[in-house]
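Take a look at this one chain, the form predicted alone, written out in structure tokens.
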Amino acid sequence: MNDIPQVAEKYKGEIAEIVLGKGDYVAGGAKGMPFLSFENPSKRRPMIAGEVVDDLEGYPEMAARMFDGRQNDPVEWAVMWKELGMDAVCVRLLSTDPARRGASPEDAAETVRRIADRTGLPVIVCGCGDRAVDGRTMAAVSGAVKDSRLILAKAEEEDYKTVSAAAMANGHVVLGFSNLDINLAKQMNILLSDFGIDGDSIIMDPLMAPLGMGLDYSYSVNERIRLAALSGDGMLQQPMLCDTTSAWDVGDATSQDDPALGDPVHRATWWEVMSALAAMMSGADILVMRGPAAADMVKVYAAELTEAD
């Protein structure tokens, strides 16, 4: 009888562990590629964060309806994600956009504080996209929440010092963003490290494209980042976050023009599931998701693949 050849890789690197929330959640820690128990003994499945926005203008109505009216209050929306068994909340502070309500940084910070207090979950905090406004908002959020470790998003190559300083001031985590490029991802981590951010306070967002909008390219970039990290590149050994909510922006996923395509909510749900499964197979440690049914399915699949309890 022929011996079965040994196929397990022996990696010399491992992914950093990042403590989040009140110290009871950890992201990262992989010692091998995802779900290969023969080379990666970790039983830690990817964390799943449910999306919350504090201004529904422009938000997909079919997605909003899934939250039974609780989407009208971002705190209640976040609580619903906890009731659904998710690990974190990703709150987008769109109300601070001057083109919307122009809410103050203090009001936004109060929303984040209430979400952190009511849920007890780690919170990922995203701004409105206006760099000047987001800088002030992140500073206010950082000071308002000191008993839970937040992820402040996002630090970019052109403007990373403001959000980094806000995170450092109160021991929060920085989300470093790079646009589908392993070299940019590494450069972002180098910039954050040189600025003074410790390795246990950096998470990478390499930009996850959904199915139909470049998923294959995103997958390959993520996989290359993870393989380089495991092979010993210390500047890429940070956990990865992948945002799959953009699956709801794909026309083929949500189109209601052709009844033969079936229920668009059902279709969009599976579109996000497939995008999220690809993300976690490529190495994602945290997933940000929009649909509750999609998030629940991915959580179950991740637990089964990880053989987690």
The other form holds:
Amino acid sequence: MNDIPQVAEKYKGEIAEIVLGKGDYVAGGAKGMPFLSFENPSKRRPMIAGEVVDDLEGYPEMAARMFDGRQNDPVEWAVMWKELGMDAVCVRLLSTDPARRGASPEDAAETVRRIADRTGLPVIVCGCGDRAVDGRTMAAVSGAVKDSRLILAKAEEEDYKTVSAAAMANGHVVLGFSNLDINLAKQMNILLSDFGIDGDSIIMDPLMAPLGMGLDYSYSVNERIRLAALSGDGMLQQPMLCDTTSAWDVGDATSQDDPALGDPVHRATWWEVMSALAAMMSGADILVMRGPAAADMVKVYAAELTEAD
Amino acid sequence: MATAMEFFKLLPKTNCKDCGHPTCLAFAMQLANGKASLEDCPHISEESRKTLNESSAPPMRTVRIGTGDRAAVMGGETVLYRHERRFVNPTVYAVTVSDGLSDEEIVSRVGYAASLRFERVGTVFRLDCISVRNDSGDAERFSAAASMAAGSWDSPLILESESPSAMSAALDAVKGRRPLICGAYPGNMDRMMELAKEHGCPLALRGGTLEETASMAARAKAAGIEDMVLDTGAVTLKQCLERQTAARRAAVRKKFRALGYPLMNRVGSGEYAVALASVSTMKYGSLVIFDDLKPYEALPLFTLRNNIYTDPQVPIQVKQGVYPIGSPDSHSPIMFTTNFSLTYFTVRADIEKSKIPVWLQVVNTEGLSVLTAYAAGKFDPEHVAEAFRESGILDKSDSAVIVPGLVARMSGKLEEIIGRRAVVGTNESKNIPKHLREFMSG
Ligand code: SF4
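Pass me the form predicted together with the partner chain as well; I've looked at the form predicted alone already.
Full complex below, order starting with the chain above.
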């Protein structure tokens, strides 16, 4: 019987390392395909960020019930994620939306500052989706938090300068978003680096579509990005962030209409867990998650997958 | 697979055309593309034929459990990543029917397995197999249970026992069904191989490590067994990922025959079992046997399998047409969006969330999203009106048309062309439920 052939690949490239928070968290650094100890000696577990929104309108009931009322205060909610052992908090400043409360940039920045202070965790900051408002919010957030390295989301091809400038002003990290396409992901990184942002301050968001809603595309786009990065494409070597919270928006995940589909809370949890596992298998370095049970399971699995045998 | 030049070297090079190709080289190129068969050249030497057959064999054998149309097909994969080429044979899932159950319980257990079936647009997700397991330790009971289960299940079967005599009895009881014999481990391997040969059934081999599994497979192959399924002995997520990746790479990249067979996992039940099954589904597992699988685990898992095994080359588009959401009637709102499937999925999900029935028109924008399509002139009032006309959506409801907020600019012109009131909707899909509620009450 012949011995099993050597199957470890030798790669020319590796993923950049991004320092976050107070310098005690690092994302990225992979030197091979995910979790393969025989070729990826980095052994760094993907980071998991818990999602917090500062305005609950439109947030799914089923998920809200899992936070024991602490979801009513974004800072308390963030602290709960810390208690659950997560590595970061992702706060969506929906209250700044003029169609909602139209909260001021200063109020929103204060929320972020308090979350960073109370949890000591790195914070991913997302706006409300209104570009003009978000530009002002990010500028205020950037100035309000100076002792923790934030990730400011998100730079898009049509609109990346404001958020990039806000990040650069105080040494924060920019999240570069692209719409499910390896070439667009690369283009976004090129735009950001041409704008003057260093490779140690860019994280990519190639859009993680959840299970049943395009996960098949995301899975392969992520894999192709990671393979290209490892084979030496310097414009794709940024760590990847995958947001799996939209698993809770999939009809089959949460539907309560058909008893044959089984318990909806467990089902939605699995929906997000499998989306997150697929993200990790295809190269995610940071996950943003909604369900506390799902995040807990994924953290345990991620830790196990990362450890050497 | 050998290259055209490797084939060419071993052909007679007489260009006699008996193979139906103009030259030996042309034939060699077809061989390398898998479009011709060696049998077509009558002049090739026996020795060359043997060499070529070896190297032209696919890197992984295709193995079937059962017979005919209902057989579960595993393996036959040729790549490591699905963007290289579609993964061909989706992971097969099985749940266990213990022979420790009473006869009535066996029938209801098989009924439960059959109920793990979900109809989704254009596809049916279902459980593929049941695995009758010899927990009783008794050959006669195992055989009776196998026969009982087989009688109420017309899809493929797996028989699980470590005892060759129990296996033999059960195989006799389900003759003609061609179950998977599960299976052989180093201690019972010789007897199990004999049974596999005698009954013409596929055989599962389980080693404690990848190395041991490979050497068992090599031994079985030398003994004349072709249809095998290999269990690498992985019990953790990490072992599952690493061993199965190593096996797939060895088979596909290194032509390592002893691992060129479908891989399987036996996973128990509960959270960890489902996590293992998920990793195995993404990373090269062809068969997963559960002790139990709940509907809330099965639906996401079947969806994952469906996503991983779709063809990644198919463009990201849905068909132009009317998609009723809920049960819309003659006053339900009319909405429209592009045929970029992610836009469609998102809009659809957000409409469903509102619980308000809607007529949704998908407009062919060649897979572009709303703003890109608008900029490219593929999502202008004329295109939208044409799609409306073709589908007759305006006859289905007398409601106003809701225009995606991002293309609010088109609403005036659209109104003019279609002669129906157009209302501007939301910029972001996630605000659709709120807007729809306001629309309905306003
Ligand atoms: S039949 Fe064989 S020898 Fe004749 S042309 Fe074809 S490949 Fe060449």
